[in-house]
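As structure tokens, one chain now follows by itself in the form predicted alone.
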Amino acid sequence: MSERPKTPLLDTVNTPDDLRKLEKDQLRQLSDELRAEMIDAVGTTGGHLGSGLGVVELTTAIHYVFNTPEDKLVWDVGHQCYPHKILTGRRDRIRTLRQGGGLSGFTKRAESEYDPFGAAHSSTSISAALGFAMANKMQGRPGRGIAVIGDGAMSAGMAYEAMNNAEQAGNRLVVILNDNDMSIAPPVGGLSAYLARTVSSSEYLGLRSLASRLSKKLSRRVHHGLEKAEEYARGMVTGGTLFEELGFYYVGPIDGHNLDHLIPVLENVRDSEQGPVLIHVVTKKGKGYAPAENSADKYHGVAKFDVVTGEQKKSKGGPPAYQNVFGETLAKLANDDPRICAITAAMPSGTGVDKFAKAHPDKAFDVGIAEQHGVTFAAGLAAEGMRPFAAIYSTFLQRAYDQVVHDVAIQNLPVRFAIDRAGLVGADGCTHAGSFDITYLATLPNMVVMAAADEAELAHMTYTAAEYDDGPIAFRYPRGSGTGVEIPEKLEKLEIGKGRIVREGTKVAILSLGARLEEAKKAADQLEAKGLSTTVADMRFAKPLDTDLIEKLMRSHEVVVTVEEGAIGGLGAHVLTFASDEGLTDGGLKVRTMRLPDVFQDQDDPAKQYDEAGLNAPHIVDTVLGALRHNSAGVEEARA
């Protein structure tokens, strides 16, 4: 184990107050401190280092500058909060980031007065820092709100919305423009960092308020013409008309490295009367960490790794991921039916589509973070007669869900929507958590909604959705690797709507939905030693229904239990209303359901999430034997 960095100066940061106590001629120090701390922390821990690493300067500068927690600073997604939390009193927890009773991985408000917003979804920090911004300006309170927001974050139309609301707020909001990936910015250096500090000015801006004020005096058209006359001026220069337009007064671009230009146009911005201002900031990822500037992905999100080399700690191998097994196997019958695509929105590794999209490349769409157009773009391709893959995580699927509903399900559009991260996600904790997908979608008319229960299921899913053009159809799947189970090389074409009996039993019935079957099938084996014949039902689809299936198994066994890695409102629920509509209850039958808890469960090891949901082969025995209102003890005494 490598001795921890030594930061001296660092030592002496516990809260932002604190770190107003030094000159500015020691930021310089605490930064490169501040870098080494958090490259030690999540070597031990993984977690998001590119980003984090790319704002330790902004981050230092913007609590020495402006006064958190009264102002406050509202971190878009959260990827990049690590150094933020180093700052705000939870150093000594650092290095239990994203684990089991440790820190959360994005800003929670549940965590520290600094975190007044949380975050793990992109694009909502303007909406919050202005709702801030407000709240303090109509109650006539001092305070700030403050929104770092990255480029990649700005592909949303969420941002717009929030800027083309923010004129009122005036010097109460800041907007940070973290542009981390050069993808919109013009060179920077010193001419840029001079400009900016110029417009920033208080010289600046109180001539062009005098000439502001003395235009008034002519007519409304010239006074206006000499105002945009002024602003496509400094937009030519610095590049910012667009959010000029939108509102915003556009200081930048300027150097996100750079503590000298930094701070001066902080302070700028903080005593200007001048607002809703918007800085531009450039930074790198993974800035001052070698192996992560040199990787592609700017170690975005990392396993733990060793500090010195940089190599991270490799798994153990294994089955394959289940992402990867769509992505592969969607690029196998793409190669013999030209009218499928997929779509992803920003996550193509997450999803599996780079592997389609290496091998169809023009026929794989990016759409970034815009999950509303993704699927609606994909509607636009159903139509047409194309095969569309909209590829989206569970809980980013929630983003769109209008969508889904009027521009799919209700014009009964062949889209497939293909669900990874369904159920508990392990560290990521429950803004990532695939929770309710199965309630949101099975509710809908025209939807059809399968599950996987393991990564050959998976197969056959992605090629029933790719032959299914009579509505929309979902197959969700959950994060991690699959079970070890062959896949076929010749896949199957599922009758929709249609389980599978896994074992066969006279008693107790277990009908699982997606991932829990291995777990079901251990509670039976541990049912049939305490003498309780056990059926199990894979149901492969919670709409529809397999209602024979469920009909036959509800009147052949004393106790039926629905298994499903989804919320209230899934599988259960479904079941529950058959069998009261059919009365298939009225004669004594126990039925229970297992599910989800009514709780967001917090970041843990995904076996101690499931356990913790009751989801496990001893909570299913339980309540199989619950049912049956006897113990284990009871049932060797029957057997007797």
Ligand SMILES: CC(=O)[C@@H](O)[C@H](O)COP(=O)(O)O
Second form
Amino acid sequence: MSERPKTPLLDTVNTPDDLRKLEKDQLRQLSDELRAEMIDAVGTTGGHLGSGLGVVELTTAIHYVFNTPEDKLVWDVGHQCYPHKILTGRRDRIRTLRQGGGLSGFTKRAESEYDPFGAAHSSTSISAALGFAMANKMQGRPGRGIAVIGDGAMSAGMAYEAMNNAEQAGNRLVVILNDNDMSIAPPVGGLSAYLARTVSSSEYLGLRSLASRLSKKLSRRVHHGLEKAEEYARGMVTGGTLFEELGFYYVGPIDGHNLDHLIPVLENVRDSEQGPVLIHVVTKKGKGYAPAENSADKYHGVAKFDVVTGEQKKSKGGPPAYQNVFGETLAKLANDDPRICAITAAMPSGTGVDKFAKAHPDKAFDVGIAEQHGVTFAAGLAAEGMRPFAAIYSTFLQRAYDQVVHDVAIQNLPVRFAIDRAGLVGADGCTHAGSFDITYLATLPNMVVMAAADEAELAHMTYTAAEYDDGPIAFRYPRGSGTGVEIPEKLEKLEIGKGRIVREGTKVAILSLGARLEEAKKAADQLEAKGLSTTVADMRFAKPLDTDLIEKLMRSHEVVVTVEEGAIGGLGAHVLTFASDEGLTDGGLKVRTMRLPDVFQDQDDPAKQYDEAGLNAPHIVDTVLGALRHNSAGVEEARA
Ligand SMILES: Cc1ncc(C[n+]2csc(CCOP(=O)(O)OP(=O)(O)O)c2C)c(N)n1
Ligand SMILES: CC(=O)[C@@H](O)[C@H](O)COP(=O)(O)O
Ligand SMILES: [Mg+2]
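I have the form predicted alone already, so could you send the form predicted together with the ligand?
Then the entire complex follows, led off by the chain already shown.
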């Protein structure tokens, strides 16, 4: 256990009010102590380290200059909020980050008045901050909206929708673009190139030398009342044209680790009559911690690690990660099929598209944080004869739902959706849970929806999807590693709409969809031990349903239970609908559906999350026994 860092100044700061009592020349030490505390804490918890390291000085400066929580500070994505949480009364809990019952890894309204808006999905901050600004303006209350948005998050359309609408807020809206020239992977696209030009422009380099004079000049201005933001903004303009055209006063780029630059600029912006202002801050992801600075991903997301060496405590070996099974399988398929291509929305490593890209760089597309564009881009590719795989996490695909409906399903275009992080995801909590994709996809005409029970099934489904040209097809699979099952060299093209019996019984039938299959098998063992002969089916498809299999099992068993890692409206709903339509439930058949509960589950270890969700073997057994205790009138008889 490494010794906790010594933080004498940070120990005196519990809230921003305490921070604002410090002298400006103490803020450097405060920031150094804040960085040391965060490194030590995340070493014990794991989490998003790199982005928080990059905003230590910015966090200090914002809370020092602006009147938080009256001024509403909205962090985009929120994964960089650990320094913010330490400075806003949560240092005592920072080592509970991302654990069951602990602090969320993102900002969360329920946690603190200093978290006015929850986040985790990117590019929402400007819209939210604008809402706060306009609400205060309309209610005649003080209080700005301050959005801190990264260069990666700035690649999403929603950010522009908000900026396009921002002029009405005037000086009540401040947008701080935290430009560290990184997303999770290196940033992509025209915006990234634009920002790079801005930062590398000679004016910027010149500005560094101007900075010291600037702070004196601005401070004089503070004494003599404020010139219009116009003067220093225009005077400092070094290429913020894009933002100025959208109605912002552009200030920057400025060095986001230099408090002598940050404080006077923020003070000027705070006191100016003009706005909205966009301050372009240049930072380094992973700043101040060599292992992070030197790593390719800047320690974007880390396991617990040794603070001295930076070595992460990751389990080595074991079954392959689902994302890599997908990426490597697709890469193999593409060797023989030039129509196959892959799209990721800024998540190349998380989706396994990086593995595909290594083999087929000209067929892999990272569109940035732009799921909506990614889906419709895939639709265009499909319409013109390609076999596109849109590899998007279940939760992030939610952002592109209309594109799925309007651009893909209605037109019946053969887009393949590789849906990773299906089901509960553990430390990222409810914002990242893949709870709804079965529901929101299986309800769509033309859509085929598959769910892999293990990594071999995932490989078969990837192949099946590649060969399926009759319309859109989606296959979902969980976060993390597989079960260790062998992946056959020769892949099977699955028959669309057909499930498989994995265990024969006579009294109880468990219809499992996806990765709950292991629990379903365990439940069958426990039921057999109670003399209840149990069939287990892996349905494979939520749509189209294997109605022949369902009817056969419903007509030959006493109890039928469906199990899925999805919210209501998925497999169970479709099975019940089919059964009732066909009159299969008119007799004494007992049908129960098991699914995710109707709540947003907080972060915890995934196994505990599924226990809380009631989707493990004992819960399946209890559900079956409960059904058997119901008499033909549907009344439960007393437990024996
Ligand atoms: C809609 C959406 N898609 C994808 C993600 C996954 N994601 C989390 S952080 C991140 C990169 C953000 O880059 P940037 O905004 O520059 O922040 P930085 O990590 O550089 O501080 C991505 C793609 C997300 N949170 N939300
Ligand atoms: C902050 C964010 O949205 C991503 O970093 C996300 O946490 C990645 O999730 P995985 O760790 O499941 O890839
Ligand atoms: Mg960035």
